[in-house]
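Only one chain comes next, encoded as structure tokens, the form predicted on its own.
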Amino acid sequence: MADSMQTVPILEVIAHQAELKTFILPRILDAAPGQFVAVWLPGVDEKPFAVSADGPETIQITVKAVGPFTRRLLNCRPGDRLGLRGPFGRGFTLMPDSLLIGGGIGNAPLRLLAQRLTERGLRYTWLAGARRAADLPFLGELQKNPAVRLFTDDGSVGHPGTVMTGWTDALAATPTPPRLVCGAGPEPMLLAVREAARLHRLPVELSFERYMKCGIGLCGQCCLDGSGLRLCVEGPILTEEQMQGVTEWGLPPRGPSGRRPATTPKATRP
């Protein structure tokens, strides 16, 4: 499918909570875990989203209300039509004995990764965290998965604390060190995962976000300072080797105009 746009009907909407929903759409594309699709809401805008699961005839997109576009999207109902382009970017590597670390809505792309690993009989451990239980998508599903360990800041479900709280325990509980650490979530969490992986000399693949327009590497909107990497093409999944050349980690990302905000926003915990 790549860059061609097709419109599809929404088949079903699953409300995890009022501001966190999963949309089930016809499967008109095949996305690898970590790749993203561009979702067009007619008359509004187009934004990138990771695929959170798929089946023989459907794909799923999980959406959290974070701005005007997502709030409008969350008002859509079955039968409404959306435009889809993609898939775009580079996905996660399917590696046995992987350690998956997700914060909040970042658990969405890890869900498809876990699905693919399970389908291939590859062992993994998944640390899934959020501020509170209501911020964890697919909570019931996660609670039934023996490979998942849950963490919430307020202790409302799983272990109290962030996913980094469980890092040491997860490493100690596995018979062999993880062959790959895969992370998705808020950037401060990802940078903490990166540092911990470097300390333990573990390879990482982390999913980063930036404002994207074209999705095919032409506009340069999502280029990372110091490296020239286009997150929509060479990412959104980056290895340690790719991350080493980037100089903008920890800075507020650019907005639609290409400018950075004047002040640094508060860090978001997983």
Given for the second form:
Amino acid sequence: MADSMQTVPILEVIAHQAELKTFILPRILDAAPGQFVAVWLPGVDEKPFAVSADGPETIQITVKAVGPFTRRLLNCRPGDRLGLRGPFGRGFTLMPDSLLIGGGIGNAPLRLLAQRLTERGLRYTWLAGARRAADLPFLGELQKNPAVRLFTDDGSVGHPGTVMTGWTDALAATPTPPRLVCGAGPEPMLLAVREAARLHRLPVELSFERYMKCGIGLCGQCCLDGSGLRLCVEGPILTEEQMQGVTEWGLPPRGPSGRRPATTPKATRP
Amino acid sequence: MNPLAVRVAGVTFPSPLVLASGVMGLSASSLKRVADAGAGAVTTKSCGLEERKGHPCPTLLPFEHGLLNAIGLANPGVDEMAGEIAEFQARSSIPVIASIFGRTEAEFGEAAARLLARVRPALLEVNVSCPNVGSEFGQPFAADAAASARITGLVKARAGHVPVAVKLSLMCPSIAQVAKACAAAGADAITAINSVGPGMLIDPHVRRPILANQVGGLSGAAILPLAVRAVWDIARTVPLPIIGTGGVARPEDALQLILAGATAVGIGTGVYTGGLEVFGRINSFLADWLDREGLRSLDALRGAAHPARSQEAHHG
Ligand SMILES: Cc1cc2nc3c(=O)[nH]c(=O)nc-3n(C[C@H](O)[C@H](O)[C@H](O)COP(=O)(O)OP(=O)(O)OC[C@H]3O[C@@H](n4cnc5c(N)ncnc54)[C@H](O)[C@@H]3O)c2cc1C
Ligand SMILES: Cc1cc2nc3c(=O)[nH]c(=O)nc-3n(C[C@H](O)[C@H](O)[C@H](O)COP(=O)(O)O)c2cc1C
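The structure above corresponds to the form predicted on its own; please provide the structure of the form predicted in complex with its partner chain.
Following is the full complex, with the preceding chain placed first.
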């Protein structure tokens, strides 16, 4: 059963930066682009991560350090065992002439999407953005890929500015409008992509994150307000239609207790 | 008349199928989704006086025959939950059952009072039987008939006109005796059973328990026979309506609990094994079944597996 826990040894670790690494693991499961796995670090915790590439016998996850779990994970070495459950959720649709838009670590699931599109001989353009060069995993690989355009806020690599600055150029440069826009990254970026896609009447599929525990749609942790959609089962990739049923965009997400933090920050004393 | 409608402690459920506590139960929107999928009542996640993040993950572990869970009573707190219940009631006419817990006997009464000061659910469900907080709270209150009865009394004293169901566990010498004690203390219904055990699964390679809490309650297909037997025993001992819960994923499972004496049937893990469609699927099966049997309601099936039930019910 794929949903049950299986532990595997880490085969290889690629350190993109001290705070950004890719783990190569035995291929005990087949994930579609955008699907995720639950990664168990025995004795620590278990958290969701997208699959960022695969090979005949391996799968990869790419992890950015943001807190206690990811920091512990980044200290793991080849031979250490991780538990895996999954794959969970629904992935991106594989569509010719896709426009991929990634922000920071959001480029990880897009990497598997680009891989699948290439395997099927489907054309795509990939706008890969980050705050700075150091936040882009697989920089070398991205720079070699003619379908990729790079953007950094500080201009340390690629075009200066956000992926959204590249949006209009990308639309103008492609002979036919994209058949599907696929996005992954921070939520404000995703909501901007959604707006832009709506303006240009383009179909979108965007990868969202919420606090998740079970991965199988039971614990209720990642249910979105409005339609009650379970992001771990019916997401994490959402279509425009799915997004329309959701009323919580722009609100601070519910935490591990299920409580949504107050919208207005507490008044600070002068 | 709707042939699937049942009455639990004076409350009409349009279907006997109830969303069990702890599954998709943290927000109004997710409860609404389950109501729309065909549940006749929905139960919130158990909430207590204070917000709890619950145990670290893994908290939930599917295996071949069921599921272990050690969520650790993660909940936003009664005040937040009251807000979710109010929103649900504004959006759905399906009865909502508010599940509460306490770390101490007194906290159950306080949680009931705090909740009911803000909102009026169709029923209160008193979770005296969570099996995965033992390291923190000690053994579940449900293991002790006298403690369960005292808690029932404390909640009843605060509940006013809202009927109270007590949620029981098999982690006790006789679930029927606990039910009897709760009935004597004023319980209006019994929900049985909570997840069982607790159990443990160990990863052979890393040689440690997989659940962060080490142990977790067992639910799903593996516990259906235990739930059927528990409902059977309770039905022979107390005259209260029973929300029979445990291992239901197929229509025949629900029917077994009804034949053992349940008025309504809770579904938790079945939402995973059967998908959200589980409610609609079992509803249509039951409607067809009644039609084929020429029955106008589920009444004739309730407890029908008991031999000479009418005499025994008062003696058990
Ligand atoms: C579907 C999905 C796919 C993801 N894919 C990747 C990926 O490919 N690479 C990557 O580096 N990160 C990914 N993440 C995010 C990753 O799960 C979090 O960075 C990680 O859980 C943080 O844990 P922490 O203890 O290091 O940080 P914390 O300090 O605990 O939290 C930092 C941030 O991560 C969020 N977070 C913490 N725990 C969870 C949780 N259980 N579920 C969801 N969010 C959580 C917090 O809300 C907070 O915003 C993904 C998240 C989701 C939901
Ligand atoms: C993930 C999960 C969380 C649960 N949380 C609660 C809870 O908060 N309160 C409660 O009374 N029961 C809780 N339960 C127990 C269920 O309500 C139910 O009694 C039990 O799982 C047996 O039914 P099932 O086999 O249909 O799941 C939980 C069960 C699961 C699987």
